[in-house]
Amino acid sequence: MDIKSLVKTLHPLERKIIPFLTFCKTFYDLVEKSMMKDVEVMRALQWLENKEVLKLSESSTQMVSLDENGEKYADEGLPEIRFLKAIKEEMDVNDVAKKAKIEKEEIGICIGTLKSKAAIQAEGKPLKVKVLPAGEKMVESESLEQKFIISLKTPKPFDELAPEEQFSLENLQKRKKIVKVDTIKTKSYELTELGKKLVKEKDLDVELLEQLTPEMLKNNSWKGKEFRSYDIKINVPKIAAGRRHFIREAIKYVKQIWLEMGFEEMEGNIVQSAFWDLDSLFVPQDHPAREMQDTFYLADGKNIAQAKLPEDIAKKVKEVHEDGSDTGSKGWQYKWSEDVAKEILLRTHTTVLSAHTISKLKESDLPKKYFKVGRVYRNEALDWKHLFEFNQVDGIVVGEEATFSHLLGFLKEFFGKMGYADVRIRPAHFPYTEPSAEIEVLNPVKNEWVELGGCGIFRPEVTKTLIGKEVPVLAWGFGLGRILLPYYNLSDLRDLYKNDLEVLRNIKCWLK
């Protein structure tokens, strides 16, 4: 931008402040000397640097200065060697105070310092002091102490001390308000070529009309007159607009993926009994997940007896869990029980409430795709890759032609949309799916192989059994916040629900 260009850009601030650019180097000389206040000196410099007709830079000093205290002795003397002055052969402590003009406050420091350097004696009731030779000395010499307070009537630079002011400081800072140490804050500015050519320019003063009013545009008044150049690429302070969690965005991306591939979100409650989060997907009652390590229970024994369940699947579920029923297994083997399945916790996965839409299914309703992102909650010890509270994605896929390639298509298609090219699947065991299992992607960042999530088809032990018939379930569940660390480029899944308030207003939205 040539001058004159640079000229009509101009606010009067700038305009203000540029004859004392050249004489002045910090901002409080700016301050001083142009008479102007210091929010509009910090404006204009960050203006004109936006301009690039200067550069700004800060610089941090630690100052030493007199505190109030030490304002005080610098002009009559610290008051241990005015006690010590006052103190003629053997005298009554009270009186040596009095005599010297010492603050009761003080007349123990006094002593404890004079006694601590064998200047004094100080015995007897009433307390009686006499000075010893060391205190004598102290008397006709000037302390270092004494001599730094003197020096500090202008403050000094902390890294320019020598070292016995050093050693005095540190004796001082003991001490009630007499020294203190502060860091400065020095803002400077340095003239880039464009700002030296600028400081030279003789037309700052041009008439440049700033806004456009309605009495102008009534009497035409505006004709003929220059209007400042506005400069929209300066530095405006940033506004924290409102608007939803960062994890509720990527919820509400996550279930319009699903929905644009015809999926229905299925619904149902946090507090389950055992018996739909885990006995109706055919997990045995002795498996370690149903552990008060592993789970959450709610109820007391009275809550347990009133639980309610469906009779006619109750029996199905019995049955299959005890020899297999009629659905080709031999179940666990062991004694069915009910009160055991009655107990109520808050849900380990939402593939409890896939469990509750199959078992309202019917033929004719064939076939059916539901999904579901929801909280879970698991009696985890909290690191940086587990939490107890987490949100799990679900999803299950009811027909006749469902196969498993279905399900890994299903599978590619969600995890391509949230970022990941890569998608792997590998064997693995979970009691309610045969085949079974691990949904692998590949971390676009480190460019590694993560573990997110299972899958695989409901067991005949679980369709036939909630169903009626053996029927094709593709079915798959993931936690959420494993899929989203790499997009929020953050390592501990803690990061994701930490009030702090910056991340949230600065975090990135997820894809639209």
Contents of the next structure:
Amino acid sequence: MDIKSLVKTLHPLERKIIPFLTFCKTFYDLVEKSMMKDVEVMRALQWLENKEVLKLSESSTQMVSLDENGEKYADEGLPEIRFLKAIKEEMDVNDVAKKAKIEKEEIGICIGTLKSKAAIQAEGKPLKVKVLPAGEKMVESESLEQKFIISLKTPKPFDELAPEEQFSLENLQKRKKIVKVDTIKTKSYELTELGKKLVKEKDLDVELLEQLTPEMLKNNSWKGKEFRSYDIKINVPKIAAGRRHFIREAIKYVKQIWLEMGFEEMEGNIVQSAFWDLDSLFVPQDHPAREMQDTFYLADGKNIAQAKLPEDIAKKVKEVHEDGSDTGSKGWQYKWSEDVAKEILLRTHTTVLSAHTISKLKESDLPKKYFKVGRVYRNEALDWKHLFEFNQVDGIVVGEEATFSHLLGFLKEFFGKMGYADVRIRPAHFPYTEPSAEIEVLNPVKNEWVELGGCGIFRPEVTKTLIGKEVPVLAWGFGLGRILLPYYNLSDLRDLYKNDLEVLRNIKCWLK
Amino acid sequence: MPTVTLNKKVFEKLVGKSLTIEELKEKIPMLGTDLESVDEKEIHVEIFPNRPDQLSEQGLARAFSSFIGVNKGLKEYKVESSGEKLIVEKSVKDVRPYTACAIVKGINFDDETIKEIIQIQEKLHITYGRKRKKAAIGVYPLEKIKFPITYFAEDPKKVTFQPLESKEELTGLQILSKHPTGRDYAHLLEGLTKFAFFKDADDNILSMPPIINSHDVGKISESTTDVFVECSGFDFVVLKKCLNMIVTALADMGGKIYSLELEYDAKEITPDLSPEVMKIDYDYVNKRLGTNISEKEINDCLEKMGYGVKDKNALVPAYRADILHPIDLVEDIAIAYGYETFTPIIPKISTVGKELEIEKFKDKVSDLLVGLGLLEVETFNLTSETNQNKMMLAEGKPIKLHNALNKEFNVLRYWVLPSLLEVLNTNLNREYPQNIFGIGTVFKSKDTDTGVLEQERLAVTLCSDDADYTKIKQVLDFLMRMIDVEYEIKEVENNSFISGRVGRVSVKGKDVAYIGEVNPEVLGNWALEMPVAAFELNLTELFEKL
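I've shown you the form predicted on its own. Could you give me the structure of the form predicted together with its partner chain?
Below, the chain from earlier opens the complete complex, with every other chain and molecule after it.
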């Protein structure tokens, strides 16, 4: 950049500081000489550094300066010298102190120092003092220490002390609050080649406009003038904006995929009876999923709370469990218990809503497609890959013509839109679907197959019982979290519900 | 799900083919099992709960061998009569009413095979046997037993024998407290005055099912060649299946199977290994799968899955416990056909998509709040009573869980505001202002089928050095104006808020929200050092009034 264009970019603060740059060395120099505020100088220097006019550096220096007492002695003189000067022939100590205006606590130091230099003689009780020849010499010439103290009215870097000053420093450091040595961080700068040219530039005072104001627009005062050029690469502070939670953004998209394919959203409760959550889906009553360590049950005092069952459907479900009823199945061949079915739980899967939904369908309603994204619950300890409350995505397709190949078609479409080009299925087992399959997708980042959930066709024992006819119902259900983790570069499911505001403010948005 | 560990060499011998690691990796998951890991020595496989017959090395190898086409079709097992009897006394009826038994002869037991049998037994106990509740299995050396055997129930204080792994004789009752296995399974016999036992013709006790065998007559050694096998439980069909799974595995080890006569009210002979016949509906198969597979190919698929095929009928192996309906044949055909060979199809059937109105409303409300610069948070519906009440100086009645593992999450929330204050509490070192909102489900007691009413609520909290009533009311007012609803606010007392700065908001006569400045004592409970102004709005009820 040539000097002329550089000058155009200069902020008023920069302009103000430039004349001082040649004869100052440090930040403190500049503050003192320019009469500007600390922050103003600092900002100007940083901007100038960005423009490659100078280079800032920081160094730490040991600075020697006067302490509380030192400042006093610099004006009044060291107490022992004043003491010495006050002695006339042989005098009582207290009289000397009074004459020299020396405070009581200082008297001891004065006598000690002067005696050690053989400047006085002190004898008797009460103590009397007398000046010796060495003392007379001291009165005549100003002591090194006194000189040093006076010079310290402007603090000095330790490294620049002369040998005799170092000697004085050592002596004075033994005494209370006369001198101190502090480590001070000094910001200094060095002009670059460009900077050296800039400071020689005479024409710094071009008139440039700063902020465009309504005033200027009204009276056209901006016309014919130039605006100061900005550093357009400058870093700006982050803006604090309102946002949806990132999971909500993703859920909105998931819902949109199903809605576009003609799926209706299902409704239904989180608190369900075991009957709807499990029995109606032909899960046998001794299935491990019902155990305490897997499912949350609701309390009624010390017992599990009990629900009311829909009598007609309950009768059909009982029959199909016991002997298959009219479904063509043998059933599970055990005695079905109404009490077990009545147990109230937190839904273990959103598939419970599919059971409710198909139980309300009439043959004339078909074909139908439904979906749900909702919370489900598992009684698990919280860790990076297990949550006790999480979102599940469920879907069903109900229709005479629905087939296993269609199931694959829908899943491939959905996962493709979620960013997974490769989907595959493997044989699996679920009590309510046959055929059943496990869905796996290829994680595009890690290039690994990841298990995401289950799918299949509802068993005739489920559909015939709930719909009244063996209509194929394609069904799938998978945890939402695991689908979303790679997109957000997360690996811990807990991070999805952590609500760290810093993350919520800054995480990238759902861009699919 | 249980895992089975297979010795690769033994497995290959049973399958009848040597297999590369690549082949195993590719084929095992496609059979309907989860491959955990495989190396040159061992194969670890997870078995799905519908295939307990694959819990033995023999069972899995049998399935795999036919799946890859080495030994296709129904594997037939001959059963000869042993001529022996087992008497079932009526006393067992209310205790553990059924047993199914068999004799297997001519097995060369060594250390490995003994271990293998114990493994099969244990895995079946845990899974198909539902931890011995539904079925318990006993295997005994035949040479120590004198027939007929009697299955009977008796006062456990009156029956004494030396159980396995015990140095002394104990009564049936003592076993439950003194023997480790007895302690583990004592709950299965809770409340019973009589326990079930097996004894032989010399009155030697064989075992006390489902707990433990006798040390004398119930322990297999390397010198054993012939065994007596029994399964006991509550459902004869289940027990017969269970027995079939074991005896076929023993037969695959080289044994010969013999049946026994069981004297119930009517006579029964077990085991019965004749296949069950199920008609193959070829159209049904193709209709469900969306394929056009020929009859011949379908038959071939069934044979690959270990079925026999005769006159358009499938012969279902007697050890399969999971074939309840023709749809179960369809799945096995699909597995043999290969899940990877199906073509994904999106059917051209039109249906109309529809989003729930309340969900659309929730979205709209959220978008409006985002426009005001608020940040949405996602909180759990599960929380603790302390968070809901004590921290808030509130006294509501949250719905409690019966069996929550974690005490910090053992109730369902009845309001959302505490969840938001908890979020503020975990963000003390983050930049202010912290203006957030969250929509969540709340749960209240109500006369419904489950006794619970669920509603959707919105909570908004403004947290900054200048958060006050005016600012929070501006948010509520904006929201109400945007959805074109008139509202009223009246004075109210609510401990969670500052007295005189809290209001009850109603729409068309229905109370729908609380609004106010949060009580400094509540803020202190949450360690918040910034004022918070908040409202909580019942979206379900507001939506009904729109």
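Residue numbers count along the first chain shown, from 1. In this text, all values refer to a predicted model and were calculated from it rather than measured experimentally. Rigid core here is just the name for the largest C-alpha set that superposes within 1.5 Å across the two forms.
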Discussion item. Once the core is superposed between these two forms, does G479 show a C-alpha displacement of at least 2 Å?
Written reply: no
Discussion item. How about K25 - superposed on the rigid core, does its CA move between these two forms by 2 Å or more?
Written reply: yes
